[in-house]
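Shown next as structure tokens: one chain only, the form predicted alone.
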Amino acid sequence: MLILQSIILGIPQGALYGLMAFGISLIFRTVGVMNFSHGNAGMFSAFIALTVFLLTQNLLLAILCAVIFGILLGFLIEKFLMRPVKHLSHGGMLIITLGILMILEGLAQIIWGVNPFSFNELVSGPPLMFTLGEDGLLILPLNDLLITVISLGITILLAVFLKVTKVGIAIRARSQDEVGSKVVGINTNMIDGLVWGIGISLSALVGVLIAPKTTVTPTMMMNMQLYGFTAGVLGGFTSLYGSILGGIILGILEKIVGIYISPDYQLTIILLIIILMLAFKPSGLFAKKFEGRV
């Protein structure tokens, strides 16, 4: 019974890890840079959502503002920071993302301070309960159910967007061959800006969804980014959908470790997974091949 409860509690958390990994992988696969500021971009967006909510008491508007802010932030990062150096130094692009990480954290501390803020759950009410046998009882919080539906729903919409729309096909073409994309008339600068906007907006959404589970602080997304990287490594950074599956597997493993071993060892085991995957299967579980960027 404990193993089933671990799976039920792990899937919502894993869906968030997968959504985080999806945004990281989308930027990495398209532009070829690992965005180390991904988590803090989501953190800053969560503070935007908190501010809007405190002013309006409208949770939906707060979430929408956070996502829009994430899109705009992604566009600005790509246009003014990444685009000038993307053909000069790949290492420089990585350093820039580290700089953005520290700038966003510093700005959050200056504007909102370091004290934690609580954030309302998306939905309130008694949890769903399922009875198995005479002594078996499984519990699923309503907020976790909604998080799972939103995360997987956004993933499906993005999958359809990338698969069937002209812009989505252009993004896939840009990720495979930048020069070839330019030859056939694709505006790669516009595509790069769009990809950064989508990627950061996913982090913003994760920040808002995870906020009720923790608190809103300048360091709230540090572990979430680490878990996002781990989900990407586990599923494969070159496979966007593998990242989602990797996140769900990771979320379930985390809950199993917490219940059967100890919550103190969760992060240690996650780091061990990264090391083992990079050592023995760097392409990940679901990627077709390793392209040598990790």
Second form
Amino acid sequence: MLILQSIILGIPQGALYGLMAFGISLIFRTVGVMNFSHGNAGMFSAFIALTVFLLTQNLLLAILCAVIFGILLGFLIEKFLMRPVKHLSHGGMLIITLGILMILEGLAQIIWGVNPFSFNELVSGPPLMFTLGEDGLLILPLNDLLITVISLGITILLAVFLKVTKVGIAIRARSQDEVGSKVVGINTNMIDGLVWGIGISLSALVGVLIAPKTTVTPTMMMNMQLYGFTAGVLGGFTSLYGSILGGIILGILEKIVGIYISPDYQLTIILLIIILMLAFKPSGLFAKKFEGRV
Amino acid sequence: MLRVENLSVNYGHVKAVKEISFEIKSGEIVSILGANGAGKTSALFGVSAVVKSKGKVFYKDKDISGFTTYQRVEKGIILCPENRRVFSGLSVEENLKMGSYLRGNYQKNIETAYRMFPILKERKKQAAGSLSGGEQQMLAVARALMSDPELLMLDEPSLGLAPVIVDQIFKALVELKRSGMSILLVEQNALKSLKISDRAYILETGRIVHSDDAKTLLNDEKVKKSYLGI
Ligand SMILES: Nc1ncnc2c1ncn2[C@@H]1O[C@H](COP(=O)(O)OP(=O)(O)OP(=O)(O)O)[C@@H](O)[C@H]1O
Ligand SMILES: [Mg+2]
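Let's see the other form, the form predicted together with the partner chain, since the form predicted alone is already up.
All chains and molecules follow, beginning with the one already shown.
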């Protein structure tokens, strides 16, 4: 019973890790840079949502603003920070994402301070309860259910977009051969901007969805960045579906460790997973042949 | 059709192409010949703006020097690049679809492509990366043709292909020329390419050292010996 309950609580958390990993992977396989500022870009977007909410009391509008801000931020990062160094070195791009990470955190501290702000859940109300057998009781909070549905819905939407639309195929084409995509007439700068926009907007969404649990603070997305990265490692950074599955596995694992062993070991286990995966199966659990770069 | 003036391509300190000028008239097949490392690929990359270059490029008497690669593709200047550059994780069909990303009627051109290379139709759902080298080369040529090129530039299209297929591609090029396409051809096989070319330029360490009608070059023993190794 306890194990079922941890799975049920782990899935919504894992779905968010999956969304983080999806964005990180999408950016990685398209432009070849591991975006260390991913979490903080989402954090900053969450502050935008908070500000809009405090001004309008409209949660949906606040979330929408955060996502749109995320898209813009992604475009700006690509255009002004990544594009100038794109063909110089991947190391340079990596350092720049580290710089963005610190700048966003500093800016958030200056603008909003370090005291946590609470943030509303999408839906409140009593959780769904199921009785199983004699004294079995499963609890499923409504907000968690909604988070899972939104995360999976968006993943499916994006997967379909990448699979069937012309621009989606162009994104995959560009991730596989830059020269090839240029000579067929793909505007690779535009595609890169779009990929950064989509990626960061996913982190923005994760930011507002996790905010009720973490509160809104400049460091709220530190764990998300790490867990998103781990989910990406599990899924193999070249497989987008793998990201989501990796996220959900990680979410469940985290709850199980928390309940059966101790919450203190959650982070240790995560780090252990990264090391083991990188050592023994660097292509991830679900890597397919002929997918993406690397 | 295309006129290139003082084109230079540098990679850091490496001067790959040094102020070369050449032109392709409408409906011509023009070859660029030269040894490995002469700068042929770099010259084509310069014309397509895949790499940065100095100098001027005129297309139909319009200065397009500032155009990006996709703006040149829009105009009908299409490069079939060296080493195939197919999208290995995409299916054959998706690769061809990307060929008509900016230009060309996909429905119509894919029929032509499959007629030209029937093997691609058989493999259309297969990942391009799982094709044999020769099949990938066919796919690269087919993908370039998907965009209805006005000026088609091919960088060693026969690399790794069996002689029968090479003949097939060269025959196709002659047909494309007849239908009005202008073609800029880079080939290791100098003899074969001169036979279907109107004119040729010979490139040596980034400079054009010789240019003439293809027929004249084919009969010039000195040129053949010193530059073409025929
Ligand atoms: N990306 C690059 N960075 C540095 N040098 C380069 C780069 N690409 C090409 N070069 C150099 O530029 C010169 C011209 O290369 P290029 O590929 O244009 O020759 P090529 O005539 O196409 O040769 P091949 O027949 O072998 O294809 C060579 O000396 C090569 O080493
Ligand atoms: Mg070459």
